[in-house]
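Here we start with a single chain on its own, the form predicted alone, put down as C-alpha cells.
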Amino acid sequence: MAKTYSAKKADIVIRLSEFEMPPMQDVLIVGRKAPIGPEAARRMVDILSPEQYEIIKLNHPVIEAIVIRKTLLNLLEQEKLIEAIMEEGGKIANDQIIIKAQINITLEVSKSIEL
C-alpha cells in the first residue's frame, strides 16, 4: 500500500508603514544659501516635535543637508533613503530653498508556513 502525503500551505502578507502625526514634514531638503539653515531648521522642528529629526550634512553643491525624521531611519538604511530622497528632490532644489516632503515607507514581508 502506497503512502499519501498530505500538506497545508498558508501565505501571510503583512504591510507596515509609520503612523504619522500632523502637522510635521517627514524631510526638510535645505539648500546651501537657504534662509534658514539645518540647524535653525532643526531647531524650528524640535519646538512641534522635540528630538524627532536628525541633521545630516551632504556634500553637494547645491544642497547643504536633510533634515529627517529619525523613526525612518529606522525603518530604511540612511544611505539609501538619502539616495531617494536626493533623486528626486535634487531634481528641482537650488541652494536658496527649502523643500518639504512627506515619505511613506511600506515594508512588506511575505512567508509560507507550512499548516
Second form
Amino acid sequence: MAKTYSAKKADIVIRLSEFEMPPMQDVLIVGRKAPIGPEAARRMVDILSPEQYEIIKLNHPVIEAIVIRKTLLNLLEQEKLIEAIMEEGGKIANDQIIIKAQINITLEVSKSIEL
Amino acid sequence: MIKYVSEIMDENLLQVEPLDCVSCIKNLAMDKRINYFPVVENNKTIGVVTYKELIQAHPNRIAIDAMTQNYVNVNHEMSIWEVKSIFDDEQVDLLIVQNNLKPVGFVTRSLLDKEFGKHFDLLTGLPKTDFILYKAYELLKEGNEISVIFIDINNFGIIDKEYGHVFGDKILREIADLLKKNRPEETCLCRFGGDEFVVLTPFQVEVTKQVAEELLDTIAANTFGSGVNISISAGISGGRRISARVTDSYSMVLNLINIASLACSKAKMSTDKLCIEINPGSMDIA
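With the form predicted alone in hand, show me what the form predicted together with its partner chain looks like.
What follows is the whole complex; the chain from before opens it.
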C-alpha cells in the first residue's frame, strides 16, 4: 500500500510602512449614508491630532459634510475652497461613500519694489 | 385648571450617548419598543435619534452623526398652551421635555393635537376656559392690566324650547363668530359653557366697557335666522393692579370670572344689559 504525504505551508508577506499621522489626509468628503459620519471622523482624528480638523456641513443632495484640515482654511477662503473641492469631488461622490482628498495649496506672490 | 406639558408627555424615551452606534439603538428600539432617543452629552441634550433616523442612517454610524436637530427642548412646567404656540411658530414636530436639563419625556405634534381636542369647543371652535386662564397668567406676568367680560345670551333657554336645540346651536355658532370677528385683536375669547362666553382684555375697566358695549351693539344689530331677536348681557370685572406680584394668578382670574358672571346676572335685570363690578378683592388682582 502506497504511503501518502501531505505538506502544508504558509507564506508570510510583511509590508512595513510609517503610520500616517493623522490617518486621514487633508479632506474627507462624507456621503449622507456613509457608514462613518462627519462627527465620528472628526472625533477619531481629534484623539490623534487634536483641534486640527473642522466639519463643514453642506446643503447637498448626497454629500453631508466635508471634514477639512483647519490650516487649509487659513490659506484660502472657505467658500472658494469648498467650491473647488466639490467641483471635482462632487462628480465622483455618492451618498454611501467617503472620499479622502489630498490638497496642496501653493501661494505665489510676486512683488516689485522701487529702487 | 391649566395643564402642564408634563401631564400630557409620553415618557417612553431612552437617553443615549453620542458615541452609541445606530445598530445598538435600533436593537433597543426593537426590544423596548421605544421610538425616541435623546442624545445627551455632558448633561445636555444635543440631539434626538428618532425612528426616522434609525431607518435612514447607516447602522455603523454613531448617534451624534445620525441624530436630528429638528426639535425643541422645553421645561416640564411649561403649559400646554405655550407648547402649542411653539408648534405653531416653529417648524418642528417634536418637543423634548426636560426636568433639570434631563430629558423626561416627549411631545409630538399629533400627541398635542389629540390633547387639544379636549380644550376646544367642537360646536363653536372656540377654546375652553383654561385658555383664558393661561392668557391671563401671561398678561399678569408681563405686568399688564386685565379685565374680564362675561357674556350670556338672553333667554337662550326659551329659544331652545321654542325653536329647538339645533336652532339654538346655530345661534351659538353665529354669536361665537360675531364675537370672534368683532373683538379687538389684543383680547381673548373662550366659550365658558352653555350659552356663556368670556372675553379677557388687557385693558382697564373703562376701555373694557367700550369693548363690551360694541360687542353688545354688534349682536343687537345682527339679523339672526327665522327673524328671532337675539340679545346678550355682559358683566365686567377688573380693576387696577396694585399688588407687586401675582402668586396664584389662576385662582384670582377664576375669581374675576366669577365676579363678572355675577355682574352679568345683574345686567340681565337692567335695561342696558351691561353691568360693571370692581369689587375690593379685584383691586389686588389686576
